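Presented below, as structure tokens, is a lone chain in the form predicted on its own.
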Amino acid sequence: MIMRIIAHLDMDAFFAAIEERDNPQFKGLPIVVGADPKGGRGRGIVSTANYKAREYGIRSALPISKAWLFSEEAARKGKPRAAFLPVDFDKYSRVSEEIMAIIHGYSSVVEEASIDEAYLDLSLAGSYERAKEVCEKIKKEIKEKERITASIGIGPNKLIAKIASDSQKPDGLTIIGSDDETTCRELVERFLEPLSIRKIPGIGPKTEARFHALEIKTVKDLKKFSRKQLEEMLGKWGIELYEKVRGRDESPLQEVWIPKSIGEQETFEKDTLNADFIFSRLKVICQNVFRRFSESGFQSFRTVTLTVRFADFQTFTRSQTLSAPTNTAQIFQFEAMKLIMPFLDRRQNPRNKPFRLLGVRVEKLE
């Protein structure tokens, strides 16, 4: 029987790194790819920050007027203020296709999880140590031909090797495994053990607070409950939990990706509560999802979900799944308009709160 040796690479602040690359007068700065902060009134959020503007505080997802303030902040303490640059989608998946085609050259199966992330079987290298020579190589072309770094983790299964993957950035090898199978699984719940609960997929924040209350903290606290335990907590996830906590994870590498849902969304340049505003602005939104679920291949959908988020912040979703499948923007368009309508009146915004951001979202696709 072949050992599984499953590999992840992850890109190093993969937007802000193409871009520190392409220009030579930002090189050594802070960089901040996103929307436009407009001197600190910018609408958006952080796309991606390098290693120097996280040490600000800048992280993804962080909205870019927070994140100019850190900057501002920063540099009355004397540091160089950040970059902003805008996203370039076109140029960051051209490279992403250079990277991807880099990879393959190494393994006859991999996953592209994401534009800047992919999972390797090297199972057949028949060790850790000719897969880590394997990586090496792989690190070495991608950062010869594209000027960009790397990080990968190596493990036995996907869960392990993307924790690991993340364990030593940038530019790292992490290697979390063993040829001989006893050995292998000691080091995985010993690497596990002492990482807080967050590092483990699915935990988000809820469930983080949750376990906090109960003193559980680390991997290790995790692994006192029982299965029957975990399952009564949440669920069938708390099944699937008791296995993480121990590193076990059978899934396969997925060659085809599949996505699960077709969405767009857009953050207003100013909240508003006007309604003319805020049904055009749907509309338009619904009809760039449903134009890209034409383009898609799929052939119907059942669910259309809202985002809803207000000026403090606050964000709602909530779903329609339709009693059968289907392919019309009408519908589409209807169910959205119907989920929205809440919101304007006193049943979902009894506070009259304008609009921040809107999205819409088909899932269920068949």
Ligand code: TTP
Second form
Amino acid sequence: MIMRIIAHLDMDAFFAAIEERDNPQFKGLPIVVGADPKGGRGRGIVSTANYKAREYGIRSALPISKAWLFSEEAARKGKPRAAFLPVDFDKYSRVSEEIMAIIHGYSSVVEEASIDEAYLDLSLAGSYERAKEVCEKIKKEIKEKERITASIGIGPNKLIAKIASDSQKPDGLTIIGSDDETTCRELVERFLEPLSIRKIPGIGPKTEARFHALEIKTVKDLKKFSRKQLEEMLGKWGIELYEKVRGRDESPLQEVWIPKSIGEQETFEKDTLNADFIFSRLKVICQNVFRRFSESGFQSFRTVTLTVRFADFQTFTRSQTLSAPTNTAQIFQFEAMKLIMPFLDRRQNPRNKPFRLLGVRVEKLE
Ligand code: TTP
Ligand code: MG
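Swap state to the form predicted together with this ligand from the form predicted on its own:
Everything in the complex follows now, all chains and molecules, and the chain you saw is the first one.
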């Protein structure tokens, strides 16, 4: 059997790096890409921030008003204020396509995992040394053609490649593996053991907190559990986790990207409890989502999911899975309406909190 060598490439501070490239007046400064901060009263969130801005505590998904505060705080200490720039998604998509084209030039098996990341199968390179050379060329070509940097991880599977690419950002190239199978296994386990359990994809803040309560902090700590114990705690995902903490992952590259859901959300200009307004926005969001579903090539969906965020950021999602797949706009909108009703009265909103954000998506696409 041929040895698997997988690489994972992830662009560094992607949206912000493109803006920094295209706006030389901001070069070297902290840059935040996201919603309009409106002098601290802006209501959206940060898409991403460059590494300078991250030193101020600014990162993806932070409320833009907080990012503004952090920047002001830095200014009080004599540091430069951050530059706030709007999201130009079309531009980043174009750059993404160019980067993917470069990557496809080096491997015939590529999974485009998101706008700024891809997995490449480099097994045909035949050795880690050759795989490393290929990745050096990819990094060089991206730097020359796009004038932004990527970080790459190389390992025996997607799991290790992904964690490795994140381990020396920005502009990193991290190899965790060996042409010798036994050595490779050892290197992988030694690489994972000291890491925080949060580095394992799939472990989010909730699972992390659960394990922290049991004094489990590192991947090595997690290895104390038997497969059965993890299954009892987490179900099927526990069995997967048992394999992952040992660096084992056989998942194949998904060369054709299949979306799991199609959705849209909207942050209101002002928090509101006006039912007419909320219904009218829900209708518009449903129409947009349905149009995208119709254009997607999918034939049907079975689950409708609603997200409500209240003014205090408390966020709820509610899903309805239909007894049979459907493809009609009426059923979609009707289900979304049913899901939102409890949030407009005592059942889910006893203290009459106003809405901040509304989102709808369809899932179980076929
Ligand atoms: P990431 O690769 O997660 O982040 P990044 O490229 O900005 O930074 P890093 O160097 O740590 O990889 O996401 C890629 C892009 O996706 C990012 O530039 C902006 C966008 N994005 C959002 O819009 N919202 C989010 O919450 C996240 C995580 C990313
Ligand atoms: Mg990135």
